[in-house]
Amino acid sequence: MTPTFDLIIAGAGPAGLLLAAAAARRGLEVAVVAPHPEAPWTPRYAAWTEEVRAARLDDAIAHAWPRVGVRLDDARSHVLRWGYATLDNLRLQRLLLQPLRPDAIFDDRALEVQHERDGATLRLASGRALRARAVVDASGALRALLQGPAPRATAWQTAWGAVVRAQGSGLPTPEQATLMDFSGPDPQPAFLYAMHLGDDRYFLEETVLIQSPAVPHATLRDRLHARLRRTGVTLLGEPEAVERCTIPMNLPLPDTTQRTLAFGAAASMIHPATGYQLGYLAAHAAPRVADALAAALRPERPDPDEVAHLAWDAIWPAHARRTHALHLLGARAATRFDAAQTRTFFDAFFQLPQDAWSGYLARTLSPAQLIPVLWKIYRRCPDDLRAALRGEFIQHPDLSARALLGVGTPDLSSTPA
């Protein structure tokens, strides 16, 4: 007999997994489908600590910090009162399967859903099904089960970092963590991000925020071992542990007419502006859909088209599409960005209120909240960087008309005309 549920899962990383535990917290029938499931999560993830409350996700704290530093060459620096937390993988995996069923944790990979009148069949390589009323794919950027052509981006952030014991005066404190320094003479536009662990240890990682095309992995860890020679710090040893990190910035969004849905990277949902996305899904996204799909699957014979319909509305709400594509036009704006431009951008950005900035970054700004802070970004803006965001605007028509009106996204991943 094949399997029935509510609703199935194709992925198990942070993104499926606080879908599904949102899911299963409100009464429905969830199964999770993906190739070891309960496998270690290797990524170190991070998000502001208001974010991890609102979700309830205080046990998986690993570390905290009342503050942040920006520091953007040696005369302009920013300190951020606004808490940041980096997450326990373990503990965070283990939070998010306790309110799972064990049985419906499916080892095995999603190869295709069939949909029919009254639901949806997943078959999976082992060649069993499985039946639901809904299914989502939340496979990653490669979105193995969404129907159209693979998504393409053309800008990443790139990182490289890992965790050191190390010495020096060049280190952040117990206190504040360092979310960028961009200071010293490299013309591209990287910064440390590190934060002390306890001890002797810490983090420290070499990262680019978007650039069109990435930037290796191994010129980010030759730039990061040339930034602590310049700065006095002493690594007492071989790395613990080593990330890199490759995110895509600016993936279309998905084809939101079809049956199967999407959350997480699968659906775009990464910031195109800072490569964010775990606390904003688990403050905000995962907690909305699954209450929309809650409530859709809420009658006995529940129609799918309407489902879907319901679900990729609290997916991609039509604020959360306008949001995103001025994103979108800041994120493409800041790819032409030198590093003199970035820093003074930034200096910018950070002079705004903390509500302001805190918003931008959390995306909790409504469309007509985000529009007067980017219109206060571009007047402090000296001439060059305002002839950059004009550009976006002037070169993009059509994303910008959609920022503006409330409507969809188009690929892009080439230029209009």
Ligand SMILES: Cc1cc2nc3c(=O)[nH]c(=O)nc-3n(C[C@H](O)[C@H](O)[C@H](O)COP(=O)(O)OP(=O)(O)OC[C@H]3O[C@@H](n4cnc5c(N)ncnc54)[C@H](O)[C@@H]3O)c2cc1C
Second form
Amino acid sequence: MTPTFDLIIAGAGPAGLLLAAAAARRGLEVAVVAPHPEAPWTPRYAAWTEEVRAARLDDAIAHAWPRVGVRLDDARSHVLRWGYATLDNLRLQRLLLQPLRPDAIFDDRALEVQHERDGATLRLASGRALRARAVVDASGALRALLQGPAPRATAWQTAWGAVVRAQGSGLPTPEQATLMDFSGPDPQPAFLYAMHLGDDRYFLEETVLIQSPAVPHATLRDRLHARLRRTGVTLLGEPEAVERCTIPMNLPLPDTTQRTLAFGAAASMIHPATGYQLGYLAAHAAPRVADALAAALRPERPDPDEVAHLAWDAIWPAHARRTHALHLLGARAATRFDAAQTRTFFDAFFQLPQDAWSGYLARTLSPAQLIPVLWKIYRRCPDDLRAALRGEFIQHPDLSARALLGVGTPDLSSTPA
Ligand SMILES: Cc1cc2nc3c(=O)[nH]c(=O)nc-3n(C[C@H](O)[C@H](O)[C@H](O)COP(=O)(O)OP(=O)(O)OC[C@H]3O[C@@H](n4cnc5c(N)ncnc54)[C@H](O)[C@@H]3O)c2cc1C
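Form predicted in complex with the ligand structure, per the form predicted alone context:
Below is the whole assembly, all chains and molecules, this chain first.
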């Protein structure tokens, strides 16, 4: 007999497991399918401490800093008094797997969903099949199950980093992580992301926030080493671990009229301007979508189209589509900034009141709150940046209409940046 569940989630990355745990805690029978679903994740995930605590994932915090620093050049810097945390992947995975039934975690690959009158059948690479009333694609940017063309990234965040033992005056202190240090002569806007891990251990990473084409990892590695030499940092021995990060940015929103659902990177939920999603998913999106699924999957609601409609409305509510469009317009302009312009932009951004910049980063501002924030940034920018920001609104009237008025075509973000 085909095993049957309320909900199947294809993917056991952060998005898949956050949603699976939230749905299971609401009493849904949840299955998770992924190749090696319990294998440890490798990226060094971080989030704002407030988000981690809101999601009650405090036990998964590996390191926390009460504040982070943003350095633009020798003359301009900002101290952000907003806690930041890196996560212990093993502890986080254990916490998220806990509410799931061990026999509902399948080490397999999802191939195809077949939608039927009263639910869906998911075919797996092993030849098995599973049935559920709703299926969520949480397979990351690949979107293994969603209908529609495979999304094409138009910009990338890339980073090269390492856990090292080091000494020198240019290193972060135990109390303050370095969110961005743009100082240096590079014409391209790259920054150091750095944190103290105890004793003489540090995580040091050279990052390009958003660029098209993607900046190669080798270039970032060489830049990091040049930066460390310039700032008098000496590495003590070989790196303990290396991270090569590539995040496809600004993928088009999925077609939300289909019955197959999506969550996380598969649903383009990565913040268009920062590349982050984990904190937002944990604190806001996973509880919201799990609530909607728990309500939609009640036995008296047999219509799968209605279930899908209610779930998509929670994955991409109208207000989130509008803020996403506003973030996208800003992110697109940022891909055109050189290093000097990027520094000036972030200087204007972090001069905003804390609730404005933190709300922008954490996606807690409504469109009505976000528009005046963007206007304030615009007014603080010099003419060349204002022209670039205006240019995005003029070049993408549909995106602007969606951002400002909440109307327009569902998505234009796949047009080249
Ligand atoms: C190096 C790196 C560092 C990052 N750091 C941060 C950070 O600090 N903070 C932050 O918020 N974001 C960060 N991100 C961005 C983003 O949050 C991550 O990319 C995150 O992993 C995306 O989560 P996801 O679950 O949506 O997708 P993924 O992590 O890509 O997970 C996809 C899952 O789907 C599975 N899968 C794939 N195909 C199938 C299939 N056919 N059937 C079933 N399962 C399938 C995979 O095995 C995997 O389990 C980082 C990204 C990278 C690459």
